[in-house]
Amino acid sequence: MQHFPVFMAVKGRRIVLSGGGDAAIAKLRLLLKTEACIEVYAPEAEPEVVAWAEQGLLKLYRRGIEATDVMGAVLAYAADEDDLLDARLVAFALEARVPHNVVDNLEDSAFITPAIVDRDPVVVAIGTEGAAPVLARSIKADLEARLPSSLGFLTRVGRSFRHAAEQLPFGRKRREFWGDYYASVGPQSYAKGGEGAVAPALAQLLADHLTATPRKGHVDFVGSGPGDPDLLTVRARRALDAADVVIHDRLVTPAILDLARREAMIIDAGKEGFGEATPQADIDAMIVKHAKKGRHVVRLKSGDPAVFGRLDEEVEACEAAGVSFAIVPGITAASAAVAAIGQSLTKRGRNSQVRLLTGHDVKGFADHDWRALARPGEVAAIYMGKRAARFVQGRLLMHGCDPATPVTVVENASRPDQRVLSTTVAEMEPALTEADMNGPALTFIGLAPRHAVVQARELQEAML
């Protein structure tokens, strides 16, 4: 991010602007929606500027502008279209210490102004960097029909109405509330009785929720997929937005965490294969201490929590206490991690079944039917399998498995980082410790890569 986005207190200050054409007109429509006092420079100005002018919705200073005239402002806009006097404001600005900008000149300019999609006091900003104007002006037409014209009446209404909703808790209880007055009672009461009925309506929803009776805990045992967050589900995402709490996995990724509250308490409850763990008991006591006390709690699973995620251990813990839950499944690492590759986890005429299994369990390496393994045609994805790579071989070889068998290990699969080793049965060691991969990953034995798929690998990577 090479600019921070932030809404500067404008009301009442100034902001000044040299020039009066079209890059001045186009800049001044959107400066002319806020509460700042707006002073334009200009030897020669356009009808529409004169005559905002005279509306007294600007001043116009028939002149070019003078480094007093920037003292002081709270921002500079160069809209002269013309380099010189442009570089001429940037001076006075730089000089003043006042933050400007050069219309459709990036390079000079301190700041952007986004693209506005403006239901006041809801004000939303859509920035590109100056990469992609175009998406940020489609951005803006989805969000225009998507945000209702009435949002920002509902809005003022409710800010009037804050100081009466902080009767309720700070926290769940009262973001419920807003949340039911935005999501409906709001837009309802306005289709149906418009400005009059909105008010009424939202004192009705307080006292509603004043009197009813305080929810119970939850838990969600969320599946928070193989690492893209593109992969993550819509319920999961929901999930994320309601908690209170976020009790996360090791493998689970910055970018899925970033799309919690920002008031939510985030808990690394970690755990690595032969390292440092958080114990299970700790765990499943952590997840029914915050529900016991009123929270929506967020379990929140790489991958999908009911493969290899110990689930049922946390269930229980729940169902012994008396806390309610409920399973938001993901995609499971072996479904990311087979796409990656363009193949399939079953074949007509190659495998009517797949094999999920483990590289290592509590007991250590995990032992498993080799010999069923080992016969032709047979499909299985190993998790947590990097460590087990030399006794998985060993035990495959000992129970007959062709050596020529391929073997697939795909790390950090869906991620940006992403890895993809092929190799053989005969050589998965030492091959998987030659390639040093320290990020997740996911062990197919009897798929190797889809030929199209490393070609367009290999070309992508020739590209960079």
Ligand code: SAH
The other form holds:
Amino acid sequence: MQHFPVFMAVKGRRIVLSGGGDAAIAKLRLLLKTEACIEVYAPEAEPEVVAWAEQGLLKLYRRGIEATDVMGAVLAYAADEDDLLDARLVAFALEARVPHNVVDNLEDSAFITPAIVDRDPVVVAIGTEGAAPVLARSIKADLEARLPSSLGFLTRVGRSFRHAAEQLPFGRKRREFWGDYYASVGPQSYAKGGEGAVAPALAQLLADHLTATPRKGHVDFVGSGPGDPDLLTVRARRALDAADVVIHDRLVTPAILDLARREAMIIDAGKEGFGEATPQADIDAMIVKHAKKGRHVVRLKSGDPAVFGRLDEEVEACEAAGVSFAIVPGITAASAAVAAIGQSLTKRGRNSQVRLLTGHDVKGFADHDWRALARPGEVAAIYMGKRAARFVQGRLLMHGCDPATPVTVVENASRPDQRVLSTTVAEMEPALTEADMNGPALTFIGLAPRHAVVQARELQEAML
Ligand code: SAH
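Please show me the structure of the same protein in the form predicted together with the ligand, now that we have looked at it in the form predicted on its own.
Complete assembly follows, chain above in first position.
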């Protein structure tokens, strides 16, 4: 980010602008939304600017701007569309230490003006650092359509209730009250009875919330998918939006944690395959403890919580403690990895079943029905399988597996650093060790990447 967005206090302070033509008019339209004292310096000004001056919306000086005019202003705009005049204003502004903007000139500006969606006091500022003004305009159009025009009014009424709402305890109860107001009671009362109906409806809502019995805690076991936030379910996003506490696994990516409600407490309960671990019993106890305090707990697990996720232990802990829970499924690593190689997990005439295996279990490398796995056409997806590669290879060959059977390893499926290793049972070791994969990886036995996908990737790599 080369430009940091801030909201500057301008009420009653001076903003100076040099210029009286079209560029000046465009900027003044925005500036007139503020409660600043706007001063325009222009020997010649368009009738629109003159009219604003006559209405008392701004002060118009019919002369060029001078150094003393800039002093003490909060912002200075160079809108003459003339390089020499612009440079003059920039020099004045630098001297007076006033942040300056040269219209349509990113390089010479100390700040830039964003596209604005105005639902005062709700203001959305959109910037692309000058890279894509068209995109900024289309985002603005989207937001204009999405944010009801009543939003500003509802927010002003809400503001006048902030003090009264402090009767509700800070945290979840107060949040729920405001959530109900902005999501339903506010817009509904406005739609039914106009401006006059909103304050009474809000007063009633507050009374209802003050007399309501406290809510019980709840746990959502949420699948976060393989890492790409686009692969979260809508329900997972809603749960993250409402969470008081998020307890997550090591494999849950930062981009997904960013989607949690800003005030939520985020707890890393990471368990590394062979390293540091939070004992399972501690995690179970932590989930129950937070839920018992009446909190909405989101237990966020990578992929699908029901696949190698130790879900049952945590669910049983909730049941034993009488805590309500729900399971929100997610996209498991095998689904994301098979999509990455353009294949499907089952295929008519090839395999009518697919096995999800773990490479290691509590006793070490996990044993499986190797004879069945070694049969031609079988497909297996091995989770946590990197270290077990040599063991798996040995067992498959021992049970008569064709050494040419394809093996594909997908590391970091769905993430920007996704990598695909295509090999065979005969060569999977040392190929896997040599590939030196550090991210989570899923191994397919019996699947090779689809030819077209390989070609597309090679083309992409050649272009880089
Ligand atoms: N519940 C998870 C699995 C947890 S076990 C799920 O449904 O996906 C952890 C293993 O999942 C890792 O060792 C790796 O084998 C696999 N895995 C998780 N995320 C992955 C990803 N983005 N790419 C490849 N494999 C992944």
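Numbering follows the first chain given and starts at 1. What you see is a predicted model; the values in this text were computed from it and never measured. Between two forms, the rigid core is the largest collection of C-alphas that superpose within 1.5 Å.
- For residue 30, the Cα coordinates differ by under 2 angstroms between the two forms after the core has been superposed.
- After superposing the rigid core, the Cα of residue 67 is displaced by 2 Å or more between the two forms.
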